[in-house]
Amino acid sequence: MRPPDKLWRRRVASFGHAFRGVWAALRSEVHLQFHALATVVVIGLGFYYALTRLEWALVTLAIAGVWAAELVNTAIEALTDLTSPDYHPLAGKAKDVAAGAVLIAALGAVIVGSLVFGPKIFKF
């Protein structure tokens, strides 16, 4: 049984719309743009290193983690300036909140990656 024509096309377009969101950003976000590069440089890294296939999940998930915190962050920061274009103190805290989540992905992802790279790069 196969789901309707329209439905695949809304799926298709879907992703589309993911994409076209996470490129937007990109475009527009300095912090963003770093955690660009700072994943280029891992993953040179993880092919210099030959990371075990463990050792590649843990860094995917961390950048993973980190990614999707930033893209929330940004989509929370523009949804505040629209409903809240005045300063407001519950504006701001939405937006501190949103932050520090970020920052405690990134923290995450520095810890994941000093385990996992530490061992390699400091070979005593």
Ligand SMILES: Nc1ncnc2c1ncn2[C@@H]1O[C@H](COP(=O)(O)OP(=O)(O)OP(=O)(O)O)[C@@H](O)[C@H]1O
Given for the second form:
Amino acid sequence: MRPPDKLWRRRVASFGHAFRGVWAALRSEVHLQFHALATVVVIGLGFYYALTRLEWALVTLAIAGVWAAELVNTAIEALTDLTSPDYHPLAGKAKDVAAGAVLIAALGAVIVGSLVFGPKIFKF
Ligand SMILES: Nc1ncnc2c1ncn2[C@@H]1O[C@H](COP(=O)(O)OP(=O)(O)OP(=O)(O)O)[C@@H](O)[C@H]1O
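Having seen the form predicted on its own, could you give me the form predicted together with the named molecule?
Below: every chain and molecule of the assembly, starting with the one above.
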């Protein structure tokens, strides 16, 4: 078994790698930059409309879901380009399915956003 201090250092290093991954994807992926902008706008609207705790929880889950799906999509795209730079139906399938995950998460976020902000913005 590893000494506890080394385990702790490894956990901290893992967080560092994860944040580095988010930052690397953010710098290279236009879609993620759009999500970052949308996240800032949605958080601003959340404060403006004084969302309840439950509404914040739903909005947070929706935002995190889209970010997570987009990051996994970026990772799968990178791995696919590495392992199959030439055309292959399976490479195409992997990329299409990963993009599908982003689409589903984004649709869910649009529904959550409409249900939470719709009545506040359009006053119904
Ligand atoms: N190696 C490949 N073999 C077969 N089809 C591929 C391959 N690479 C890409 N494709 C097809 O082209 C589509 C677009 O791939 P691409 O790598 O350009 O990603 P993208 O959707 O443009 O994502 P992004 O804009 O985030 O880079 C894929 O969804 C897939 O259908």
